[in-house]
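One chain follows as structure tokens, the form predicted on its own.
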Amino acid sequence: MKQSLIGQPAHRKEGRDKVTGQARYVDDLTFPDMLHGVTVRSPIARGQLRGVQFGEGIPWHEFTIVTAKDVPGANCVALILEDQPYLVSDTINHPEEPILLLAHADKYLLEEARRAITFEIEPLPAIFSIEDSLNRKELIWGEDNTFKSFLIEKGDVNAAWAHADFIVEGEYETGAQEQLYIEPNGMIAIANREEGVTVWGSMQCPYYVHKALIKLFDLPPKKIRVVQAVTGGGFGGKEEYPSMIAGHAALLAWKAGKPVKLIYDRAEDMAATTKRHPSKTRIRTAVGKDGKLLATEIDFTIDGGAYATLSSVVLSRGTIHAAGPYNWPAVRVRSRAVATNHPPHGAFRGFGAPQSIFAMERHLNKVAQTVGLSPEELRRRNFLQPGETTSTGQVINEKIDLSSLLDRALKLSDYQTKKTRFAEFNASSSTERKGIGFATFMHGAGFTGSGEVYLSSVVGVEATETGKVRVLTSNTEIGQGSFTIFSQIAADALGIDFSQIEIAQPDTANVPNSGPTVASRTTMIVGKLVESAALGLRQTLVAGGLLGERYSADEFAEACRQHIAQHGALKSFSKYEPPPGVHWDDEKYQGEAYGTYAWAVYVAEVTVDLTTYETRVDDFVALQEVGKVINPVLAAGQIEGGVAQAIGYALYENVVWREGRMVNNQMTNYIMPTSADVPPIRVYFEELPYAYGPSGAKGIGELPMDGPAPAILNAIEDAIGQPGIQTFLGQIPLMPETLMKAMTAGGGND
């Protein structure tokens, strides 16, 4: 048997094809006939459509043309609420809206009829802004304009403010940001009544757009089959939306008899796909002379946009993590997403959490400063205590230390000394200010509550007669390395060389539904199941006598190859069994939210420029707690990458709204963090292996788009020291313009 694989860098299981070209993306795939296909979009936020005029000069007659009256089944896309429609047939909702689907041989003849088709629209009032949302200027989606609510009780709030010597408000916002994931959006699909759907796509959750389809087609399942292309990343923004482009693909072979490509160029990706909520948080603070936190009430909004999405779920992540990993005597969470008439907004890795975590990590900040304590001190005097509870009442049954967590992160980033260099500098400098700043924080793995037992993953490993083996999973890869994960875990379960390990494609006509590739639950749980179907094959080998308790490739060659041939098919699959001990309540939002949490502390050091107010990230720290890591290459790479993504969000990436569009998609005027904005990332990881996990591994794939965002405000704040200056460092992105009115506003550079 092999020496165990975990915890080494083993290589990129689709490393070689990618770099070498040959992996084959969506837009790389070509049937024959294949057409090629267009959406046409809504100009405005909000109408009724009246009509479509087909401008003169187009041979009309060659196109197939789409509209809601051509859809088989349900014109609604079928995720939570299946409110969002496929295409407009009256109401129109937001900019971009698809009414219209074209298909032709000729990409550019395409285009050319896209431009001349327009359409009669009478338009509607429409709603931009959370506050408008809330107060009903225009009731746009249900009763109240409210797609979910959520509210989270843990003692009695109301009577801790009379005890309180320090009662500290504040209000805190984010933006929207776009996931930019390399490859946009595309699907190629063939569709006839005859033999059902097929449609090949870059996406996440292969089973989502399955359950979809077979809404929209109104055929049965076996009838809609779904394929994952090789994919270029996600980050959220493939994991509802290709439900919609793949719809729209089918619904044109379907009218055609013909195979159809409908790719995104980046500037209608951007313009039209989903993006992070944005959000305001106001939060209210009791707190006593010794600094610890009595009780705190936090009212927690999302921008929904126009249609429920994923939403609710979203807010649901977001509203648990609001607290962050702080002993609250008393909490109180009301919650709530709110339509408006911007394009939809989803997914994006964190869900929620980054929302809700940059209030309370910028809030503790200003409540430091009103009782008199550092910002480090007033933590470690309020972090969660093994045997304590979440505001979901969740006891802490890990043996986590967050005081040692942030001693050895401010000790690996030598906080202590560039505080006070850097106050040596600021007292000196006229052009520059220097500060450090940090974050502590948590993030739940897996789905939230009972979302993983609804879900009930299945996992498959199949041998062949050679050795080799198969796993069976739906779940995705999209950069993040989750093949390479599955075969190291596959390979030192069944004791075999990481080379015999293979992962089949994820196809729903092949492989089983392990749920979606989201929520840091890969490979926390899909891994776990990985593992354990492996674990499974072994035992049927060793059970029925040709395998012993130790052996060599050869003789599990030779054992895989006698089961073959004396009872047919070796496959073990493993079904999801939630931990003991965890219960959840969907009513009351009480109980174990998530089996495990990762843990981190982040230090950030900046540098403000007083000409031109921009801020640099000169240095950044990354400590983590995270179970067992199971390739630190790939690991590492999970937290370069978000703690990267998550500085576009605190400083770069504003997106531009006008009436409801995106008007800043493009990436010229769309400014993201190039290799020059980011700094040395120093990634650091402690093992508190997790009893659930494989070989004790947590999820961490969100963890690192947590924490970057507060610490780098936290550090501007200590750059800049003026007072009242925390009013204005309550919103991301912080662009140069408002920190430019914040500091003279607070009494300029002197």
Contents of the next structure:
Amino acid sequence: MKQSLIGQPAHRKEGRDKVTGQARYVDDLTFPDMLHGVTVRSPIARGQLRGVQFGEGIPWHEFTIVTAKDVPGANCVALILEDQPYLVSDTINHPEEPILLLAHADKYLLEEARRAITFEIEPLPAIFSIEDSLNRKELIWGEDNTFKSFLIEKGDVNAAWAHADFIVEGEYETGAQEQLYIEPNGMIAIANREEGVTVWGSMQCPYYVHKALIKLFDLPPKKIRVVQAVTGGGFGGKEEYPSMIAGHAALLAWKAGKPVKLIYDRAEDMAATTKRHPSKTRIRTAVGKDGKLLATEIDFTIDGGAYATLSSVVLSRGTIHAAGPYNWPAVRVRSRAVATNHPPHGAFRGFGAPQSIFAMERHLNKVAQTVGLSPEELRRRNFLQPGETTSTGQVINEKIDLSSLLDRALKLSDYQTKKTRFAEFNASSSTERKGIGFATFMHGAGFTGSGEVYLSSVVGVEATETGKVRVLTSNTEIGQGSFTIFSQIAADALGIDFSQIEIAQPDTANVPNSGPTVASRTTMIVGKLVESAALGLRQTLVAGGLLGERYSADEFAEACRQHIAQHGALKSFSKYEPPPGVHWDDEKYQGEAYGTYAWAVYVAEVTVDLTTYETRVDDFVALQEVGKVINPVLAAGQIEGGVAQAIGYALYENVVWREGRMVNNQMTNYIMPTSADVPPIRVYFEELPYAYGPSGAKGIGELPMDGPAPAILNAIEDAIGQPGIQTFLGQIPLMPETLMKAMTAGGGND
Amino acid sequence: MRAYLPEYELKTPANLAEALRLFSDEPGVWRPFAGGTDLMVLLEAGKLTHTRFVSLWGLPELTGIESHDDQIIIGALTTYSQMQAHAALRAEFPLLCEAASWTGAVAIQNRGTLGGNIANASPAADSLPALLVYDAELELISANGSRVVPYNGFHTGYKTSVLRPDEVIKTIRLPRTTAGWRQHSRKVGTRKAQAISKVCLATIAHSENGVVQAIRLAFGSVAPTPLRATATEAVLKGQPINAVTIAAGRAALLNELKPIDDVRSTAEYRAQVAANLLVEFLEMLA
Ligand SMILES: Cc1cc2nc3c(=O)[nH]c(=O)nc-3n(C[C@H](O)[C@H](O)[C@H](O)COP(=O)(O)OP(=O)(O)OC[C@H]3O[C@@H](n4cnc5c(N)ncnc54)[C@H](O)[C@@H]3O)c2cc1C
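The structure above corresponds to the form predicted on its own; please provide the structure of the form predicted in complex with its partner chain.
Below is the whole assembly, all chains and molecules, this chain first.
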């Protein structure tokens, strides 16, 4: 038997192809006779479409032109609520909404044609803010502009206010954020009545696209085939929107009778596709003078944009994470996702949690200040302990010790020494201020509540006569390393070499539905299924007397060969079963919200420049408990990348909206941090194995998005703390322009 | 790529004379194309309205850096990388080299030219404040001959200049008259690299016994063109550097700037930070 591969820095399965340029992304693929497609979009936020004008000088007869009238099935993107059309038929609900599609063999002429189309639109008043939506300034969706609302209640919140020593209130706001995967979206489709519809493209979730195309074309499932091409990043941005693009490419291909390639450039991708939901949170907290948290009331609202898309589930995760890793005797969380005339906001790493965690982690620093405790002491007195319950009443039965985790993070970052040193520095410097701050948080892995049970994922493994084993899942490699992790898990379970594992490219014609590649579920949930399918395959060989307890690679290959000779094939499938004792009440929002959580303490050190009001992050410590690290290089990569992305969220990435449209939709003006703006990110792991993850692993993909923004703003507060500044430090992105206002106002009312 | 490529034409003349003939035979029809780092961005976005270009790239008359006793002459096609590698420029005109080091990143610095930065006339261009404080002159050439004009005054408004459609910038001349001056510059961009300036400052000054003998101040991104802040200079000149002078300089500058709100920043921020940058320099000088 070989040494275990778990915990080893195995090389990336697809790495060689990527660095040598062999990997084929969707824009590298071509088909004979292929046309190019473009989407013609609404220039305004809301209105009634009255007509389309095709300008002079374009040979329109050469073009394939698709409008809502050409849709063979239902004109809606099948997801949760079916309210979003593929193409506008009469009402326009957001800027950049797709109205018409064009295809032509000459992609340059296609651009000319796109510019030559104008729409006659009767404008309607539009709304762009959470307030206007809540106040129903215009009614733009349903009966109350509300896609979804939740209420979580634990204990008696109303009774707590009376005997609180302090009541602390605060308001917090977070902005939109663009996923900014390196490869813009794109799809190629071949579609006709005889063969059905096949699409190749950049995506996270092949079976989401599959489901959407079934409805759009009204075809049986087996007539639809979705193949993931090598994908250059997703971050949630390729969770739901690819269903739209695949549908558009397929509609064009269906009408043209030829393959159609539809690729977005960066400007279109940024302006038209989804972003992180902006949010507003109000928190009111009762606390005793001993620093014991007594109760909290959280009001959490997210801007869903013009259609429901995934807002209800984003809201759900944000709602459940809102109370943080604290032992609240009483909690009430009221939340809602509201409609505005922005393009729909969607999935993005963290999925609602970064928004509500930002609010709570900023708020607790305010609570600490009010009570007169240090931020760390306040948290220590209130951390969730094993046996205590979360806001949904979930009993913590892991042996997590958040106080020790906090102690270790503060030690690793030299927190106390720096506090003292920075205080001295700040008293003497006239040009800079330094500060240090942290955030403590948790992130639930896998789908929320009964989500995984509904998904009911299936994974397969299949052996060849030469002893190679293919892993069959619909989970995509999007740069995060899932193919490598699956290979490590399968090789380990089978006791064979890493190189003997192959991962099938996700293709709905060949792989079972193992669910979407989202929600930090791929390693933990799907990886566990890979492990059990692989163990099942091995068990088949052992039970058949073909394999002993210990075996060489040759013996394994020989056993496979013999089994295949006798039975024709050697396959093993594994289906998701919920861990025992997991209950979720969807009505009351009570129970085991997630199978498990990863726990973390992040510490940020900053310098604020008093001349330019710029903030620089100088050092960053990310300490987390993740069950088991399967691959230390990939795991650290996830954390480092997530922290960098969250530094952007906190300080740089400001979506500038005008009349509901993103106007800084280029990388020159939408500012993501570069390597020059990101500090050393020091990553540390702790491991408390989770019984239902492969070798004990929990999900970690989204976790690093949650903590940096509040840690950084807490550090900024530590650096420039002066009365009245707190209101300005309740919002992200915290741009130098805002910080200038905060610092020159020299107060304001808090 | 959003441009309709068949509409575009790029000629590559054998020499400068041939290029200038094209510009003078059909004035306004042909435009120069140097490193292309501004033009290609517009082309890709489908926003390059002009369609006929003459490539200047490689024309020897427009390249190279020459040192003379009284001035350094920089060919218009000189790239940011070439400027940074030039010892005399680095020693005597460090603000220009510093600005070159801030421009884009290495790829852009290998291709973008100083002539292109001037002609493109972005108010946010990073090298232009340095040219203003060094009292640079430009040699403009056409088929009918050449003329030398002061760089200060070259831009007549937002993206307009004294350059005629038949002319190109041939060289940029820096008089060697500022040895011993205190030199300082600072870029405040949207991030540390690959950033467009929200405000930038280039300044040189000469002080004795705590009194400002001479000062030149120039800012980017605070007006429709790169701005030489002469009114503020006048307020500071001859004054002892103390709190009163600093406050007067600050007030004069806030009067002189004409910043705007745009997607990158606000007028208020630009004004405030420009003033802070001035104060920072004056405090260094004290
Ligand atoms: C990614 C990126 C980052 C950038 N970052 C910065 C930055 O940080 N700071 C900054 O200031 N700029 C920046 N730029 C802008 C650009 O690099 C500079 O303005 C550059 O100096 C332009 O020179 P060029 O030779 O490439 O000009 P081109 O694009 O070739 O031409 C620009 C304009 O100048 C005209 N022109 C060029 N040469 C002459 C001449 N000799 N005579 C007359 N007209 C002429 C052309 O007709 C055209 O109108 C950046 C650009 C990119 C793409």
